[in-house]
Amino acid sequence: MTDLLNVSYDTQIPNNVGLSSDKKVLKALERWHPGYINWWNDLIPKNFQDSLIYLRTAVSVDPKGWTKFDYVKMPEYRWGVLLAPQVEDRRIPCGENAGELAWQEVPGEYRSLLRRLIVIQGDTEPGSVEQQRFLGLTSPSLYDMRNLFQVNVEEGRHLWAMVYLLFKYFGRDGREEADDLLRRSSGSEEAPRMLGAFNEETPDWLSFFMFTYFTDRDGKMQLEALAQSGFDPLSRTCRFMLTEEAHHMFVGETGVGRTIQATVDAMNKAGITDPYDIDKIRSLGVIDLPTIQKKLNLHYTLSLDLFGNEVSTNAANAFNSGIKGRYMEMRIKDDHKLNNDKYPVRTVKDGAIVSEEVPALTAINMRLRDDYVRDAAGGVGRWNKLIAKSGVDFQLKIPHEGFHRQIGVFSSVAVDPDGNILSSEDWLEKSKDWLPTKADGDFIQSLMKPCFEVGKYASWIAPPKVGIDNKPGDFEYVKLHMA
């Protein structure tokens, strides 16, 4: 038997499902393989493959020591598939099911709707490397590169994850959804990403910071819903890429928080203390607090919609089945079948935004989206607290719900950050208050200079406090080798 803390080496792909005795899984995997690399080799660009990043492989999924660091090329990085440890007498969390034992094997009756939710999670994975595969071009320091490429290869993990569950669980059809998990791309018009965010552009680093905050996010709470899964070997799988999920984050945190330094650092030295006489603070080199707002609006508004609409029957229906748990499932204090409990919906009403009650089992999205704003300030309050330390009298805010809309009740109407319906006419003229304009992106772009001198920053950015494996400053974390 497969120790299940400890990642076997001895196949292609590092494991611990014991896929060396799964023939038929390995050669499928195998199989899979070399379109993968294919896939990776034209999506990240050329001039970084032979290049030695400092990264992290995961050796083992022990939290206490589940990863080491080394130089790796990264199309030499040991991709697999790896699972938290199986939870002795595991039982289903909610729904119908509740209380029953964990399923080993996909259920008959939840075949279709499991292998969608598999399918679109494994979807989202390939869809943000391929919209971040310029950046390494413009990175403003080698740190940062790392950084970026630490996030990439760990996607690219990620989808191995669910590639796996489709393979050894959905036969044919499991097949055919993992070659056109690499047949469709960000922002193709013939076979684009399922899900829109993944289809936007990333066209500079405030907006990889911006994604891998607020996007990146999503994709924790909706990991989070489904490590509560009835169906096991997904539980497991999501369990353990939540690890690593925890960087993508911190990445996008620190990102925008050592922008923001750089900000009001460079505010401070020059004596400038409002924070709207922009083109001032633009001829220091930094970007400005307003556009670092605008930037907000935009990827946390991305942000919202990846969590479908409000009231959802498909979201029910999971949740019911037992297949997708709730945000923290064990901890709620409820009967975990939600028969006839209630949930506040906001929506619009006569012209007006209203509060509703409607059944909690068809606000099942509802509910995550509303843990995932609770979460998402935390790093937006820790980021006005740089601003208010240098003393600039500047605060970031978190939008209304119901601003930049184009999935569920606010979809239909303009609304604005603080939660007014407006005309179309109003909101025309004063969007470009609040969303970054294309002479936003121009300057931000002017400022995409590389920097790659070994513990240098570009100008619009602070240094980290702490390396990455308590690296000090001037550590080279990438050797680079350009093509």
Second form
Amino acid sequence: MTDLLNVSYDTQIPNNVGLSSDKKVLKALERWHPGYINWWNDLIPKNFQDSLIYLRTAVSVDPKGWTKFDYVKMPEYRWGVLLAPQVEDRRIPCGENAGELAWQEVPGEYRSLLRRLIVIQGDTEPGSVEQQRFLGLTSPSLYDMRNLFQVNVEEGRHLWAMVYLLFKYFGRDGREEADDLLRRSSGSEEAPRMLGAFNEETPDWLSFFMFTYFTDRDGKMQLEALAQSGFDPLSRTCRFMLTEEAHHMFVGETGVGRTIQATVDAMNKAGITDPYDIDKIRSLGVIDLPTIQKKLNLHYTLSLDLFGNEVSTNAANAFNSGIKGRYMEMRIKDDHKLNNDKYPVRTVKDGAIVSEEVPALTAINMRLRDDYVRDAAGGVGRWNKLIAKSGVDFQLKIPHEGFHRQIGVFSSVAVDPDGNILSSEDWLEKSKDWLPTKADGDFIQSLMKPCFEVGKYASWIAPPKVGIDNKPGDFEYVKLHMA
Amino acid sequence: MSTVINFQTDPSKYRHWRVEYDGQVANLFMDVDENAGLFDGYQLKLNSYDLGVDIELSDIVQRMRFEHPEVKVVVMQSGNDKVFCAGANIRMLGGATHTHKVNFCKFTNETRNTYEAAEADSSQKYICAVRGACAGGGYELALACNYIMLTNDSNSSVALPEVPLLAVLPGTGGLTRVTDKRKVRRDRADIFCSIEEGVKGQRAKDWRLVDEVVANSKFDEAVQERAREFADASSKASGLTGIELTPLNRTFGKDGSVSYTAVEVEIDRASSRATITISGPDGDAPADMEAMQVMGADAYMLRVARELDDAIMHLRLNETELALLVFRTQGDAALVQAHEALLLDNQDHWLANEVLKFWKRVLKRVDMTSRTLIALVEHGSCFSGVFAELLWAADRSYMMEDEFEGDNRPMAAVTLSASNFGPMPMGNDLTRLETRFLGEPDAVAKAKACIGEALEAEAADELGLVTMILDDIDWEDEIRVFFEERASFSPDALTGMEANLRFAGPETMETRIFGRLTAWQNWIFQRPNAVGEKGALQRYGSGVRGEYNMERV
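The form predicted together with the partner chain is what I need now, so please give it after the form predicted on its own.
And the full complex, kicking off with our chain again.
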């Protein structure tokens, strides 16, 4: 293990921000670093800390050679501070300052808004690592374990990226916020994470895959929006983070896909055609499709909540000031100011769900959520193709946006997955068919047995079609330290 | 906003608050129903409030005293787990007329002052337990409590973001309480009041913005523990039984008149005048406080105070174009004295104390009413003791002198009591007589020597208790001319002039709060930078920032 007290930052932290000559930020990072390492060490079980994991490390921002794969112990992972290359003459893409040169320093008038956005984004990164801390113990394969830890270290690196911005641009307030990022903790009664979805448990691997598919996709949309920021350092940071985020969603999509594959393969092998013959299917050691649908319902709806209120002053302010754009802002053909534009927002009026035109500026969250819904549908379609190919008659569906919501206009009504408004009693009665029950959870939990043998996979999940870094599925992705 | 605003409510009608009574401690939860705003056009999101929310709070504070004297500590907290209170609703303010905004602020301030004083007046201490965002008017709710506790969940904060966010000032004494009550250092206060996000955790304690910061996991427990400690340490008698504040007997006439049992409000729109007549008691004073407690809300002194209070609030909010409020009384002065004497002689009885303290508040509300106030001391009147305070709350008072032709009512007289020399201070902490005689303190002593005497016109004039005494020949014309002249002046100039002249003498936190509200906030509320089409208040929520005229005035 390297000497943590005398870290050589220029080599230990790959960076393209000139850290070694930036005394102010260096000092702050030095102060913060031990707390971060403590947080990490307290979090991840010891035998995994000491294991050698085949991880990719970001070493540059060159799109061709930004990663390097090698065995590394997680605490020695090189948490880099990497920003996408600066685009010459970049302009603020939206809002009242659209067209002006992007800011290289924090504009005083937007200081608190900008800081809040960075803190909220930063808070989610360690949050998910905390939620996933015990999953290594029940990993269905070394391949999956490696993916889990890859996601974890990259979330850790994303925290670093946000902390760097706080240190570099927000002075004492930024340092305090950075400390609080380590003080808050997922599910903690003392100081919970800021957003609800990051205080939910990730109790099993199917949850992890759903989380990385649906919830990390919210992260992707937020990063996409922040990548449009007129505050250039934030934009550059987020652009680079997006390259890593793509892997997380890959883990989610293929993880759910492989779970489905194992299920339909087992059904076909046993000659079961009815996907609702749940007990029989479960007895094969796989997760039945209706339960996968319930998990999808849960994680999808928790993720929709992360977009906040449909109509939001904060979102309007962020867009108008040019510090957060829309998804693919530069490809949208309008004036990028939205002063007179409208956008349709679903809302509940007199007991019915109706669409209402509201000023587009205030509907920025809604628009991003709509983009998310489209983006999330892709993988679900590919999962359905797997099922169709197997001949099993079943289709996964994305539930109605009003179903099972805690935030926004739908939080006050009980909506079923098809979009019908029910009484709360009816909804509660039927919710066991829509959301995972304790019994479903217990069953999934019963399958969560570690499978640490090289090249072997747990019964409920199929091997990957191709491995990581073009390595085969039976590559030793983790050299377990079983002291 | 032409809805008639009703200040009477009761627990069965609350939409925004609930109270859980637990012996000596009452837990007061703010849980605003966002769809139950007083007017259309806004939703009360994030526990934000409008006048309707504050009317309920005011009712709760009042009932806490009269119906629940067993309560020694009230814990104000949020029923919403995400936010304590986001303050006054901005869309409501953006859509409100200037008049409504000013009256709204005035009423909310009076409510804050009322529960702030509950510890001193009624031994009911208000603790504020802050979890979640506590911003603007939300922090002002907390500031008016006697003790503020903040959870340390690295998220909950207290804030006064009005300047950076809305281009206005905190409207319910926020700035003044930060400096005068919390005694926050001015440079820290400057930082605090210019950041949107506020201050959280230990720094909030270090900067004196809260009294205590508690770990989140122990917060609820610590709050209840503190409540019990304060209750146990209270010197207030235990196990008192309250009286019910039954609904007021009130009817509205087509012409706008309002009739209560002992108070009548007549409206003369052509003359821009409301006349408020208080009738004397219709029976003997209760034999003792036990008898008064049995009578409850029907007891004369309490009944009149409630009716007068409601009448003043009604006139302020619902009759904004009346320039003059004329106070009259008619009745048996000796009976008034007897009813009042029961209270003054039993000030250690909780109910006597509450009724007297209530009168103190009602009279302060009269002081704060931005209309020309006139008292007419006519034959047959009963300006005695606490009623006589109205003479000095008024901007001017006129008294009948000698007999009037065809008028066989008892000769007009003013009778002083102990009420006039201490228990009914103004916001400046002086009695109305002390304020009146700021330049001639001996006059107060001279008046005090006349306690209990029926002072007829000449004697009252000699003592300086009335503005002018008029006989049968002059009375009608003098008063008519004065009314007409007064009603023709600019209401703005009058409001400013009267407020300046009413509150002579020393400043207190209370006078500063109202003074600064009237001077600064009301000025800012009129400026285009806040309320203009491109002002911050109008644009709030649209995402587009306010455009400011950068000239410093």
